[in-house]
Amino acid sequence: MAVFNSLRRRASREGLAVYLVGGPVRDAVLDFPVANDLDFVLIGDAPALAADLAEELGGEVTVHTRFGTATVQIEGGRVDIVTARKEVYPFPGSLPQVSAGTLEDDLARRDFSINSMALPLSGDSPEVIDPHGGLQDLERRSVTTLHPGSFTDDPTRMLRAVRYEQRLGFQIGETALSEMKQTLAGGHAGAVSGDRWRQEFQKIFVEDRAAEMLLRAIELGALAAVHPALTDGQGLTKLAGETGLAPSDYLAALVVSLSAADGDGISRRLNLPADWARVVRDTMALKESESEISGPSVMTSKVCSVLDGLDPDAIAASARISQDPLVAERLHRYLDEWRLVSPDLNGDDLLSMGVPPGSKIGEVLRELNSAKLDGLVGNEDEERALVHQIISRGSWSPGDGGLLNGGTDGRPREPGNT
C-alpha cells in the first residue's frame, strides 16, 4: 500500500500515466482480498520509476531490462512495474519478441480478459478500463482467452486457465476449450521449457484447490502435453477438499502410479531442482517396496529397513495417498516415533563390553536398534543381556543367521533364549 499511495501521489500531482493491472484489479470487482502482489503498468520508464521508489520507501530493487520491467520488495510485499509494451511470438512456445507499446497494446497481449483490465491511479473516482470485456467474463464466471492464438502463443496458458477456474470457481469457456484442443492437437506444448511449465506447477501447488486443479489438467490432456505418463489422478483424488498440504505431496501424488522410467523422464522433463527429485525417486521406490510394509504381522523393524534413508517428504506424502490404511498409519509412525527409536546403549558402552571395534560396533547397534523397535528389549539392562548373548554367539558376518534375522529357524528370538 506503500507503494500504491506513492504512484497514486504521482498520477494525480505529476500526471503520471500509470495504472494498476490484472489480478488485483480482477479482485477488486470481485471483492476478494486483493494479494500483496500488485502489477502497475506505467507509460514511461518503468526501471526508473522503481528505483525511485525503492529509494523513497526503502525497499529493494530489480530490474528486468529484457522486457522493461521492475520489481520492488518492501514491508513484506512485492510490487511489478512494466513499462506499457508490445509482445509477438516468433513461434509457438517461444519467449515473446517485446517492444515499447501503449496501454491497450499491454492489455491485449494478457491472456485471459478477466486478466486485462487496468484502473487509472490518477482522478478522484477512477473507472476500470476495459476494452476486452473483462467484467462481463466476470459476471459470466467464465475465462476466456482475447484471441484464438492465445493457447498456441503460450501454451502455458492452458494451466493457467485452470488455476483461474478453480480458484474462482468459473468455467473455462467453450471458445477457450476448443482453442485449447487445437493446441494440444497442434503439439505446440512440447516447444515450452521445462522450466517454464515447473513454473507453472509451482504456483498450482500453493494454491488451495490445488488437487482439484491437477486433476482438470489431466482432464483436458494438459498434464498430457507436458509428459505422455501424466495421466493418472488416483493419487489426487485422495488430496481433493484438503488444504495446507506441502508441494511434495501433490508431486507424489501426480507420479505415485508411475513407473521409475516414466518418473525420471518427469524430473528430466520439468528440470526438477535435487529435493523435487528426490521426493519423485523415493515415492516410487516406497511404491514398489509397499507390500514388504503392508502384512499384519510385518515386524516394525522391517517396516524401518524399508523406509530407512528415503525422503521423509515422499513418506509424508505417501501416507496421504496410500490406499492401504495400514501402511498408511506405520508411515505416520515411522516419522512421528520409529525413526527416532535408538538404543540406551552406544558404542563406548559395546567396547566396554568387548564388542571388537570397527564394523562390528555398527552391526551390534543395529541388532539393539532393531530388538526395540520390536519389542525384544525394553531397557538397558535387557540391552545388555541382548549383547552378551550377541558375544557369546561369536559370529559376526550379516548373512550368519544373526539373534534378530531369525538364527537358524527364520524367526526372532527372545533375549535369554540362545
Given for the second form:
Amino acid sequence: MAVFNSLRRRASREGLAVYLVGGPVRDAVLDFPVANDLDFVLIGDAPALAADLAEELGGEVTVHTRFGTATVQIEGGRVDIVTARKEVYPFPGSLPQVSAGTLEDDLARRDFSINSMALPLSGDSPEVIDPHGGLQDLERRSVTTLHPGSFTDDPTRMLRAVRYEQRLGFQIGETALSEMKQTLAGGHAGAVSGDRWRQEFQKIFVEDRAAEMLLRAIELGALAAVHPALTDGQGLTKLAGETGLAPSDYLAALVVSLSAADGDGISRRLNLPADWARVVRDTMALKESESEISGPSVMTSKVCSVLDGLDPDAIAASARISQDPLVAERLHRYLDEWRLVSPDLNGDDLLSMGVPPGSKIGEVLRELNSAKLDGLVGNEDEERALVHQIISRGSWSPGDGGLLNGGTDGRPREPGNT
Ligand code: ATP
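Same protein, the form predicted together with adenosine-5'-triphosphate (ATP) this time rather than the form predicted on its own?
Next comes the full complex, and the chain you just saw is listed first.
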C-alpha cells in the first residue's frame, strides 16, 4: 500500500503517467490476494522513478539499463517499474528487439489477455484499461493469446499458459490450443535457449500445482518440444495434489524414468546449474539401484552403501516419487537417522587398541559403522570386542571374512532393523 500510495501521489501531483499492470491487476479483478510483487509501467524514466521510490520508502534499487527497467526491493516485497516499450521478434524464439513505446504497445507485447490490463494511478476513480478483452477472458476463465503468432514469437509462453491455466483453474482457449499446435508442428521450441526454458521451469517449480502444470505441458506436447524424452508423467502423477514441495522434487519427478543419456541431455538442454544437474544424475542413479534396497530383508548397511554419496535432495525426491513404500521408508530413514550414525569409538581409540595408522583406521571405522547400523554392536564395549576380533583376524579387508558377513562371535546375525 505504501508503494501504491506514493505512486498515486506522484501521479496526481507530478502528472506521472504510471500504471499498475499484469498479474496484480488480474488478481485484483479476480478478488484474489495480490502478491507482494507489483509491476508498474511508466511513460517516462523508470529507473529515475524507482530511485525516488526507494529513497522515500527505504528500499534497494537494481537498474537494468538495456531495457529501461528497475526493481525496488522494499520490506519483503518487490516492485518492478518498466519504461513503456514496444517489442518486435525478428524471428521465432529470438529475444525481442525493444524500443520505447506507448502504454498500448506495452500491453500488446504481453503474453495473454488476462495479463494485459492496466490500472492508471491518477484520477479519482480509475478504470481498468483493457484493450485485449482481459476482463471478458477472466469471466470466461480462459487463457487467450493476444495474436495468432504469440507462441511462435516466444514458445516459452506455452509453459506460461499451462502455469496460469492450472494456477487459476482456467482453460487454455481453443484458439490458443490450436496456435500452440502450430508452434509445436513448426519446431519453433528448438530455437529457444536453455536458459529461457529453465527460467520458465523454475517459475513452475515454485507453484503449488507444479505437478499438474508439468503434466498438462506433457499432455500438450510442450515438454517434448523442449527435449524429446520429456513425455512420461509417472513420477509427476505421484506428486499431484501435494503442496510445499521443493523444486528438486519436480525436477527429479520429470527425469526419474529416463535413461542416463537422456538425463544428461536434459541437463545440457536446460543448461542446468551443477546442483540441479546432480539432482538429475543422482535421481537416475538411485532409480537404477532401487532393486538393491527393495524387498523385505535388506541390511541397513547395504541401504547406506547404496545411498552414501548421493545428493540428499535427490534422495528426498526419490522417496516422494517411489512406487515402493518400503523403499520410500528406507530413504526417509536414511535421511533422518542412518546417515547420521557413527561408531562410538574414534580413530584415536583404534590407534590405542593397536590398529595400525593409515588407511586401516578408516576401514575399521567403516566396518564398525556397518556393524552398528545392522545392530551387530550396540555399545562401546561391543565395538571394542569387534575391534579386537578384527585385529586378531589379521585381515583388513572388510569383504574378506569381515563382520558384514558374520557377527562378533563369527556366527551370522539377524538382519538389521530395516
Ligand atoms: P504473475 O502474472 O502473477 O505476476 P509471475 O510473477 O510468475 O506471475 P512473471 O513471469 O513475472 O509472472 O511475468 C509478469 C508479467 O510480465 C506477466 O503478467 C506478463 O504480462 C509479462 N510477461 C512475462 N513474461 C512474458 C513473456 N514471455 N511474454 C509476454 N509477456 C510476458
